[in-house]
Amino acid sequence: MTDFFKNIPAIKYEGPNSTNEFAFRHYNPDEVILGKRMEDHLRFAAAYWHSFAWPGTDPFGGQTLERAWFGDTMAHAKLKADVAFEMFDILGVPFYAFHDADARPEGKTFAESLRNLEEIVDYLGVKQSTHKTQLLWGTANLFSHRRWMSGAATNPDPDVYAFAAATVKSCMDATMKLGGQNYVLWGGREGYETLLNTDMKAERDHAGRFLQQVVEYKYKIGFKGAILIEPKPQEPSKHQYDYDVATVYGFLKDFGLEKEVQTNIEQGHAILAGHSFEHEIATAAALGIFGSIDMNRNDYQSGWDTDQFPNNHAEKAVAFYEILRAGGYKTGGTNFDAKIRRQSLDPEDLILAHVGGMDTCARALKSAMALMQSGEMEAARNTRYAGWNTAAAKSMLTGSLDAAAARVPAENLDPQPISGRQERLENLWNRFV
């Protein structure tokens, strides 16, 4: 045990009228809705990287935040995932994720950092095997070293492409030794500051093979678990080729991988590529390519990705609702990439971060599945659609486009208008938010 959070109790459910602010007011792991446990719906992860990793930096000032695990040895490394477990196990949450960089010290050399990251590995595995919290899923840290400043699988220098195509495979190694149930790719740097340097077809190419090359790896090592993509329009570069879902599932379908990859979308990304949360989300399930979430929020204020924990159920349960739609996860899950306010210096920051978080997501879950048990919203949607049950409009849509026309002289047609009432489902919305 080390002494960091010390004297923070395991947080509880206590119910919405609890004055305790060490306690769950909404989140109750055991509470089954729709025959499955609240936390079996939600699927809550940990980041590791900026509940542990991040020093409380910002693009215009310096660290603030003062951990006794920041340095660059194995020691300080271990200490770092003894203090993570020891908050997962004060959230009770049943997953984490991490990039390689998060756990382990960057070595003088690719082999020195493998090595280092095997030890780590070995030893979240000796943490998982005594604790409730398992891997969601790992990634690469493909954007912070300044080996990566002009991107990675599109980088122009050959000689990158091979190191990231190590640092992947590395990783995928170790996510699957730890049982983790997906893999993802965030392509920060996958993109480029001026057109005037970018050869955006190599570029795009070069993006597309590396992920197949990823895909047969996956298979090769008998990874069972999603490989996933997290779109992202630019920052920290000028454009990204996985700039939104749609995007993505354009870049899958040329490179023949519509069926092999999903997507992990997150709140903030989604904000800064100008549409909402639940758009993306509904987006990816209408294309089949929905896997998991990113859970953050941005200060609609700054303009840039502020990755702060969700404050409002409301609008998170407008997400959740497609959640529901699509079916819910299957390999995903619920993980907070967020990160502390770089004033928040304290541990129980850290701690309430999370538990507002939480209590945030399992209220606005509780919100969407009363809406879909009433089955109101889908009601009104399956009216508003109605007209394409009949056999004249199916045959149109299986039929060539002069048959389509030659009904409206057939049948004399002359639509009018039909309501949306927008505001009548905004309205039945807030009856259950």
The other form holds:
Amino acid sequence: MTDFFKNIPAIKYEGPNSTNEFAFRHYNPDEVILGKRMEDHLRFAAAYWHSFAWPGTDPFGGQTLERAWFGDTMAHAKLKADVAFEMFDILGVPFYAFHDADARPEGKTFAESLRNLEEIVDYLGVKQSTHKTQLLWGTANLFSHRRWMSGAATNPDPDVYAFAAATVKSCMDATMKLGGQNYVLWGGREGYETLLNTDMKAERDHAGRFLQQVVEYKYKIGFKGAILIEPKPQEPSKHQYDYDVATVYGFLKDFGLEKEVQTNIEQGHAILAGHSFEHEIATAAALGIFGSIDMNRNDYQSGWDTDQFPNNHAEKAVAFYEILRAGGYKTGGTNFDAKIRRQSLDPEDLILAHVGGMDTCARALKSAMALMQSGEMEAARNTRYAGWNTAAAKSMLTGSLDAAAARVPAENLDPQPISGRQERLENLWNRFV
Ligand code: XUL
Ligand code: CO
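Since we've got the form predicted alone here, give me the form predicted in complex with D-xylulose too.
So here's everything in the complex, that chain up top.
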């Protein structure tokens, strides 16, 4: 045991009336709703990078957080893993997620970085075998080191493409070894800073071939998890090719990967793309590429990716409603891609940030479930489309344009507009949150 979280108890469910800061008011992992334990509906994961690798920097200021595990030796990396699993135990989260660079020190050569990764993966493997928390997903950090400055698979330098291949291969091997349920690719540098120096067609082609190679490698090693792309429109690049879910779908279709790759959808990224979180989830569900969630919130005024912990259950309930409509998670989960603020120095801040986030999501899920169970929203939606259940309507979709047109004079059609009932449905929604 380290002493970082000393005196912080394991967090237990005490119910909505509890005033204990160190208790859940809504997250009750064993409570069964719609035939499944709450823990299995939500599948929470904690993110290694924000909680254990981020030093508290922002674009204007340096490190604010001082942690005993900040350093570039394997001893530091192992202390970090010890503390991480202590936090996972306190929270009772079933999963975590990490990038290679979060968990191991960067070596002077690729070979040294790989040795460091393999050593820490063995260490994490032992941790997983003696703790509840398992790996939701692994990923490669293809954005922090200066070698990725002009992209990874989209870099104009083919040697960087090779480096990206070596890095992703090593991270897929690590994820497989740790029994990870998904492998995520987020292309923070897969885009451009200026069109003036960019061959967009070549970059897009290289990114597409790279993703095909990732899928081929998945089958080669027998990785059973899902491959997930995480869309984001910009930041750090001016423009990122995986702009939003719809753009990613077009890209996957283009490279024949729409049945092989799904999406990891992040609230803050959806907002940056000019969408709502629920829009992105609903789009992915409609296109058959919904995989997992990076849960957080953006500051709505700042216009950048602030990665805050969610604290508005009514807002998240809409997202969970769409997740339920999509059939819930299969390999995915609710990963807190969220960080404490740089003034939040205390170990308690880190724990309570997660407690609040987990409670917010649990409360949101319960609202979404209650609405789903009532069936009222779905009944209203079904009624709105009921006309399409007739044989005449269905035959239009299999027939020609002129056959559909011929119905107008033949049946003397004179469609009358019907209310969309938005406010009534919004009021219905408010009965449940
Ligand atoms: C960056 C972001 C990443 C990915 C994983 O905005 O969301 O942390 O989730 O690389
Ligand atoms: Co993310």
